[in-house]
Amino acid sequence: MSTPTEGWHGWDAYARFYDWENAQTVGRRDVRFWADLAARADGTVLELGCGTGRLSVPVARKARRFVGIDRSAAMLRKLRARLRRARLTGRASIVRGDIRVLPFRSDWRCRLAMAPYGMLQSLLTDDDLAATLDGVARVLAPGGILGVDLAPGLPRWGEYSRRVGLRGAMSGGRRVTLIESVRQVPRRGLTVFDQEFVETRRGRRKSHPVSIAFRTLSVPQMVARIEAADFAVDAVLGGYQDEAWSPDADVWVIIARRS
């Protein structure tokens, strides 16, 4: 597969199996660290790349108003039938937008905005990291929070290929297998994950594939590109119950104030 040129790419087509394979691989380790920070947020809350849900729809239980933002029509279909059978719609709205040039009239404003998951790493430039970080300091309210997650071993992952990942049934009788490759394009830091899901019903196979790209920072050069965008850095965690940083954390957790 060819490398992806814009972080977006490859994410409607990995929407039909996101939430199978997040099930069994992240799960819910983190819902509750963004869930009581929207509940202290006491204000709207922004998540930057809400895809299908698996945080935005416990975030808007706790949050007074929500809003998620993301590029993927196939992603986002899927977030609002959660909120609709979550009864969750009078209090969370979905945009379908960039989250490096957000849509938002010039007087909107959030208590908080987080970027889970590693979302800033799909970012593959510096420049689309700065637009999406200056168009977040414009929304924000003065004192607002910037909340950004990071998977840390990126470009130390070995490069493989076809390798099997993940088996398992999905809703309609389905068999999913994930074969996965991983790429390092050194030259532009990203690291890439060729996936095929080979889906099996009733006998008949279909393969899918995916391509998507993620780009890697160390904690303080992405620390100072938060603090160019005007915002003060008040936390560098290890992980999601306060833990200490380390280089060797499973993910990194930044907590930045709107100045």
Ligand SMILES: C[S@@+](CC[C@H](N)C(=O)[O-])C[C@H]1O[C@@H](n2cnc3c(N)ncnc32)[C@H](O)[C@@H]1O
The other form holds:
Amino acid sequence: MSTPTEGWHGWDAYARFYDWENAQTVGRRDVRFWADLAARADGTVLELGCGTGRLSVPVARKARRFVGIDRSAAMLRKLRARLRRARLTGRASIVRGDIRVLPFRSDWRCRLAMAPYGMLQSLLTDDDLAATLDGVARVLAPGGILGVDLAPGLPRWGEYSRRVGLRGAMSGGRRVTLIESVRQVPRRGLTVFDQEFVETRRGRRKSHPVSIAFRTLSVPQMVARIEAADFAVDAVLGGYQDEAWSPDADVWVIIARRS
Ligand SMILES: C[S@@+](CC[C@H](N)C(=O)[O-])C[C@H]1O[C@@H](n2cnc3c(N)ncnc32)[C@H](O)[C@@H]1O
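Instead of the form predicted on its own shown above, give the structure for the form predicted in complex with the ligand, please.
Then the entire complex follows, led off by the chain already shown.
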């Protein structure tokens, strides 16, 4: 498969399987962390790359007001249905847009901007990261919080080809098998996941290929980029329960404050 040229490529095709896969991987382990940050924010919460709303619904329940932005219409369709089911449409809104050019009025402000689940790793160049962080700095009220988490060590993953990752049932009597390959593209600092979701229903088999690329900076590099956008970094954690950070931690969490 060819390497995606943009970090937002692939997510439309992934949307159909995203919740099924992530219920079995990340599950709910980050939910309380983000919901607690939202409860403390005391104002509008902006989720960058809100996707299908895995976190948006619990976060919107705690936030005074919630706005989620994502570029993928297919991911947002699922979020919209979720917000309706949770009766949260009154205080939660969804914006389809690109986080590199936040489409908000010049006087619009939020108190917390969250980029969970490796979201900033979907920005494949330094220019994209700088544009996003500058935009977030513009919409955060002074003293407002930027929360970021990163999936560590992706560049250290060994490459593999067509490994059966997950197998199971989805709604509507569908059976799904995920066959996954991982490629490193060191020249561009990217890790590419080539996934094939094979869906079977009533004896019919359909293949859904999905390719997604991520760029992983080290924590010192990411901290430097965040500080360059006029934030002061308050904390760097190695987990969702205040664990100390180390390069080998399961997750890297950065909390920064708008100067
Ligand atoms: C890892 S998912 C996270 C979804 C959700 N926050 C969660 O925790 O489950 C990343 C999301 O970022 C979106 N995305 C990637 N690049 C984007 C961009 N440049 N602008 C807006 N959304 C983007 C994708 O469509 C996808 O929904």
